[in-house]
Every structure is written in structure tokens, then in C-alpha cells.
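Given next, in C-alpha cells, is a single chain: the form predicted on its own.
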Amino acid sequence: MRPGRRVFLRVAGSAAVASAAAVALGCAASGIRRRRLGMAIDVRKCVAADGCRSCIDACHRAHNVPAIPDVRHEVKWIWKEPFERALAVEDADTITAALRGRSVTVFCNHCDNPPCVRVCPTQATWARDDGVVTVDAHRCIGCRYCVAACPYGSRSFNWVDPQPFVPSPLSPYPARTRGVVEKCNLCEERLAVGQLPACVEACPEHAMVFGDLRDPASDIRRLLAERYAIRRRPELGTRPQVYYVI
């Protein structure tokens, strides 16, 4: 005699019970843990050297990104902006008085709620478990929903073969073509093999921190309860994981 339905559905409902609860005991046993990557940026050391590309040639140079003359078609990753225009504070006159009219570092905030993610039509574009922003540029269609999403303009379009523009030598990085989207990915390729993201390397004054957000015992987390810091637009709900220590 086959099992009436109610039987059938207790059965699996205690068995996925089970489940879950063997996989919560399991990660309690072994004290995993989801870290959450983000970055900080000691704003006055950084301006303190006023005119440098150290951070912005070797995130370009790692990763392939095309040196495109015309404005119009520009590919970056990571930039600067003036501070004015890319951090906004209510008490500025006080606070950041004598960071007004210099440029600070600039690129996608890897968001907690990244709209960029909720629009992509084909999920060229999804966060990490870490919460790394990340686009896979084969999925990519080119319907640009994401440069439209994304309030801090922090995703490039490749209107142009990016090709010929890239400078030599080239590095291992994969490259891209015409018609997709692209953007800072944390160096994901470096983390893969426990390296730090190249900007944070090249910097010469230190002033970029990067980390494990949900690690008290982290260089981030350390600065970041020292140091008054500020984010970008976080009034939109976005929950940019950037950080600008001022």
C-alpha cells in the first residue's frame, strides 16, 4: 500500500529539517564563517600626494584596462574625482575644509545592496558570498542596465574594441571586446591566491586598508573604529563598502 500524502510530506519535512540542522552543527563545529571584503581610504594621507597614479596604474595595468584617448569611449576601473563631487557631507565647511578642491580615489563601492546586480537581465553580474561585486564579461549582453543602476558611475562600457588601446606588455588578465561592460572587481584574481588587490599594494603612502570587514581583529575594522569615515550616497540604501576616513 503506497503513503498517503500527509505521510509522504512529514517524512521529507523531517528529513530537511535534519539536514539543515546537520549543516548548521557543522559550521558551528568548524567555526566558518563569511567574511566580508571591503576597503577604507585614509582620505588625507592619500591627498597628501597630490598628482600620484600609483594605485591607478597598477590596478590598470593588471588588469588589461585600454588607455582610450576619446573621453567619450574611457574604460577605468579605478580614478579620482574631486572631493567635492564624490563625498558629500552635510557639516563640510567644518570637517572637510581643508580637503576641499583635492581629488580622492574613486571606484565601485561593492555595495551590499547592489541595484546593479537586481537589473542585469542574463546575471552577467552577482556578489560573492565575500560580497565582491563581480561581472563575467561572456555573460555580458551589453544592455548596459547596470551603468544605468549604478549611482556612483562606476562601470565602463567597451564602445570600441578596447584592444588596440591596451598598453604593453600585457598581463595574463583576461581581456575583454567590444560590447560588455566592466569595473573594479576587488583583484579577484589575487585573492584567489591570498594576495591583496594591486592598488593596495602600489600605494605609497598606505593610505588604502583593505579587509575583513567582520574580523574586530582586522587592519580595516581597527581603522574604522579609530577614524571618523564616511561613504558614498549611502542615503540611497546602496550600503557602499568603501570607506573614505577623513
Second form
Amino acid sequence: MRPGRRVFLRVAGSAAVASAAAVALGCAASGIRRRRLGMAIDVRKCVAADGCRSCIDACHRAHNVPAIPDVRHEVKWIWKEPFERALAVEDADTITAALRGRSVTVFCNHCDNPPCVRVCPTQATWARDDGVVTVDAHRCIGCRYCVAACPYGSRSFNWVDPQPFVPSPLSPYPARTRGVVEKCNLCEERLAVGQLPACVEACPEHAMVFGDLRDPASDIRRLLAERYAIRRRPELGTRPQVYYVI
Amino acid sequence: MRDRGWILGAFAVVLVLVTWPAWRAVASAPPRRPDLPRPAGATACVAPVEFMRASHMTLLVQWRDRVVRDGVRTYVDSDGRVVTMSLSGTCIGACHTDKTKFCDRCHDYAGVTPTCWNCHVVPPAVTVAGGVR
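Switch from the form predicted on its own, shown above, to the form predicted in complex with its partner chain and output its structure.
Entire complex below, previous chain first.
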């Protein structure tokens, strides 16, 4: 006896309902509302403290980032960029006139659509569930595709052995060798033990706000709701998650 | 046929020379096992000694992937203790504080040179990042 069309539809339909229910239940049961971590920088507070390097020093010390004098070999996780270069905005005269000629703090944007991740041939760089774009130094083969793909210059390649240039005393965070790419990891090793990113903690102006962009009650969301914020080169479609409050 | 003695003699000399290292190894005492002091105060590793001896590199690589890829930093060992998965923080910093007398001694003996230490520096001043809780 061949099952009729009616039977087929009934079986197929109930299978579809069951799998949809399983997916819904799975999401509910895991109970995890995924976080989307990001950062907001109050640019006015940041430029007010002209010449301040607290965030850079704290980050570079925490992660054993070398201070290589030769700019061709430079390695940096967070640094200062002239405002016009970092945040080119339309109608700059009316919107950001006060900020021209000043330096702003820049680092990895932990993009929602990260070009570095797309080009990495070994999946050594990837975006975690919470949005942190990170690098697995063990898996990096040093091809530097990601360095070329990142439109923000956020990634540094170790052209020379970095360790002689790491100021002592060393921090517990593993150092790197020649031949791997590195960048800001949003302090995932500190987040894992309930600490804030080192730069946020070190900023004397409290100009850096870190938090969950999916939580409307978070400090970062409240700041972004109140003030006008821009991002670095949004026209590229990378969807950066570091906001500059101007 | 008058040279038979010379030929066989030379053959024997060459044979002995070529197999010399093997004869020497047989004659000398068996290699001494490296002396690997256990860390003072520690009662057990995260797994039985036999397992660690054979498979510590596999376990370390599993730890690495758990921490770096999955963001999980604690491990429950075979005795139910909660351990922070960290090469320089736990294995060296909190337990085998003198790497040279443990890891290095055996690796020298076995002729292996793990490249991990190129990055996982063990600064004497900042060793305890995690440890056995």
C-alpha cells in the first residue's frame, strides 16, 4: 500500500512543526541572551587630556606589546590618530570643528562584519559570540591577509622578534614571536575574570565606556542614546562597534 | 686468491667501525633516567602520572583550544579540583615552579624542544596568574 498524499503531508508537516519547536526550545533552554560587547569613547573628554597616554601604556603593559622604535616594525594595539585621519566626517566644519587638529584614541573596532575574519585562511582570527574579534596566535601563519584587509590599520605584524622590545617586568599574558599578527583583543582575558578592559580602567578622564550593546540599560547604550556618536568609516560596511561620541 | 686475508681483514675492520656506536651503547650502562623532583607540597597533578607522562602535550593542546577558541578557562581535574587552564600560570607558575628541573630536564633527555616558551614567558616575578583553587 502506498501512503497517500494526505499521509505524506501530515508526516512532513508535523516534522516541520517539531523541528521548529525544538529550535525554539533550544534557544529558550540555553537561556543565554547573547551579549554584544562594544566601546564608546567620549572624544571631547579624550582630547581635553592632551598628550595623555594612560590607556596606551596600560594596554601595552598588560599584553607585553613591544615598543619598537622603527615605525616599519611597529606593533600597536591602541594608539592616537589625528582626528581627521581617524574620523573623516562630512560637514566637518559644522559638526566637528572643535576636534580638528587633535588626536583621538583608536584601536580595533571589533566589527560586526569584519573583513579580517573573512580573509583569514586558517581561521586564526574570528569573531566570538559576544562580538570580540580575536586572534589565535597558535594558529596564525603570518600571511598578513588580515593586515591588508583591515581598513583601520588595527593589526600589526611582528616583522622582528618583539621580545627584546617588551619593557620589563613582563606581564603574565603570553608574549608573541616574529611572524604572527596581533591586535586589541578587547581584553578578553580580563573580561573572563570579571575585570574591565585595561584601557577603560586606566583612563583618568573616564572617557571610555565599555559594555553590552544589546542591553538597553547598559552605560554604553545610555551614553549613545543621549549623545551624537560616529564610527570610523561606516561607509565601508564593516559595522564597527567602537563609537566615538562627539 | 692470495689477497683473501687482506680483503676479509679490511671487511671486518670496516664492519666494526660502522657498527661502533651500537657496540658502545651495548657496552656502556643504560642511560640514567632524568631526576625529576616533584613540586614540594603538591600531592597530585591534574591527571594520573602515567597519563601525564604519555599525554601531557595532548592535554595542553586541549587546554589551549578550550581557553583560546571556546573562552572556557577552568578545568575540573580527575580529583574534582577546579584548575585554571594556563601553561605559564598554572603548570609552571603555581606548580612546577622550576621549569628547568622538570619540563626542560625531561625534554632534553627525550630530545624534544616545545616552541611554547617562545611566547609563554615565565617571568619569575609574575608567575601566579591562576593556579589550583
